[in-house]
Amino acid sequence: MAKKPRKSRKQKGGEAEVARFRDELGPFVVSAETTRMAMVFTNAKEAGNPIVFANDSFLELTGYERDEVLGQNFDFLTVRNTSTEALAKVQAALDGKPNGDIEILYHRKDNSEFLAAVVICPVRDERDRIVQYFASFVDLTRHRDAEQHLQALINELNHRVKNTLATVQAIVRQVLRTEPDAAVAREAIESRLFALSRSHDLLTRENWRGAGLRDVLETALAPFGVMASQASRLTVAGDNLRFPPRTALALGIAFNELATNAVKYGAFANAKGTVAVSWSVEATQGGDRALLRWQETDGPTVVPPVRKGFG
């Protein structure tokens, strides 16, 4: 039968201190033991402020057993390279001079790290001497991760807004460059902005992870009634290839242009024209390339344009 490891003098002293601590502050110790907040008490009369009490919540937070904690210096969980500012705040609190909020990065028994807000309060005897320290710990890891996630979302949103504004600026500039009639220019700009908005809605539903090509096409054609009243005049062939957000937005605007031209001048401008949209993937030395074909049949007679359009 394996022998249990012998306890160190420091650990034995810590356990003895716990026994005395329980006797003196019985009801309070019971409350501290059962609370959900991680708590420890230290012996301020010894160097290093050894821990003389640790509740179950502290053990659950750190992964240590009670006999592994008792007798340890208060800072035994502190991660190396902790900022000097944070360490100075801890020391100020241990000197009885609190110095603002304290956030410290600690390590668990399995070496994983957690960020904790620490509150350190001195316990004084009848002569106003500090004899113990009471410390509570609030795990801020989820809060920190949530803040980092929120910051990432803000950065991503800022990036998207800039790209969207650049796209809007390009649409307006191109329309005004090619369309002298103010009323026609306004209609053209609004149409393209609505197309951009619909693509944004699609990407939002996809959490901006990208969008499928078939989904982009259907979203762009929906306002023209093509997917419903003229469904028999439209054929679509191809897998629902996924494209990143920026490409999906560009494709949405392109499909809007093609559909607008088909309704005004092309296959959907008469009663018998049809449109076939297909795509495939071709392997090249530079990587896979998507080949997209928009083919109109039986539309009105094609005539040369009288002016250059949006392109």
Contents of the next structure:
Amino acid sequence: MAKKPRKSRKQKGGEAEVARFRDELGPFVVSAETTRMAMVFTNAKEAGNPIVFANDSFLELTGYERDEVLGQNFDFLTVRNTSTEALAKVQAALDGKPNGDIEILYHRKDNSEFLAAVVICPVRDERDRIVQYFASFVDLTRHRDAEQHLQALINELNHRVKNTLATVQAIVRQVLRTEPDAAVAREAIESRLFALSRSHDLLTRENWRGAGLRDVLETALAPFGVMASQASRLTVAGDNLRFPPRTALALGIAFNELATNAVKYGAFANAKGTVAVSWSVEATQGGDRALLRWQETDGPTVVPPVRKGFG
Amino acid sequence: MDRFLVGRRVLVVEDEVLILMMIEEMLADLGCESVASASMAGKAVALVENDTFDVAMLDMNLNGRSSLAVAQALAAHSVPFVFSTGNSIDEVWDGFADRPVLRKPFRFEELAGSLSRVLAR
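Moving on from the form predicted alone, kindly provide the form predicted together with the partner chain as a structure.
To see the whole picture, the full complex is given below, headed by that same chain.
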């Protein structure tokens, strides 16, 4: 907490110092007062480096009034328990031996904290004695938050990439263990990878929050031209239930399989078959369960498969 | 080394259906007797409490949420298990540092090796 402002001898001295300062360095003082960079000057000749000048940006950054700042020791904003490394760097700069960038945790008048990048420069008189310190402050809070957000996004992206690679591994393994014909295997792998890719596009449009079941179905069936040319042969009944991303990805591939099968051997393999897709929600002890039905009618006569596969 | 896995009852907790299917297939190839699976932490914990398993593998992240509760249930029931994860840097939770971690994508041999190792302990 800030000490209650009082007009001590120290502060009066400080004010006199500022007045002199203003007289001698007029235009520089005006620019220091008005710049958007928060800055203070301290009196190096007194113990604790009391602040003798603070610009408007500094007051805006910290929430203090000017008379609450003037006369305070330079370190009055330092948050208790701040890193000793940062404190050592401040001390090194005050000793005239700056030691790298200073990032230090400060508090505002309302006790909220902010991470500041601080630059401390000694001001010397004609006899090379340090008479003041000039310090500038940049609020790094937003920068740090943005950095943390970016790191979280990178981690999430990495997680997604690794899971996608494992999914691709699953697709390739599954096809290769059941399909001896290389050309058929290639087509099956491609078909599934493109289905995965279209589901990714859908999820990206939804910011990876999830996707509606109708949208997943439409996205999966789009390349088969079913929605447009065979609309009368496909009926869809059910609400656009929201599913989390991973479930949506799996459903996209499942619909791709069902549609591939329907086009090759099922209801879409002739000119009159129809497909009815419907779903409903049933409450169970473990939560809601969606029951999905894919029903093909009037397709070609079913021939028992030679091999069992994924489709 | 894979002899440890023949005839075993395995629990797989994984929320990506295709990856789960692949793991089930790998476990069948290793001679595991039965494989139960769960894609949600609640269901996985219920399985651990009501069924018996020789070994388990647990995805650390289920639909964006931590599966720590499942790890605790497995530990409480003394079911040996390995973690799987899509993260390449994540540290394992406190108290579970000695558990093997399979990083996706993983090879068949890695899966077999890590499950055998925890069973042989």
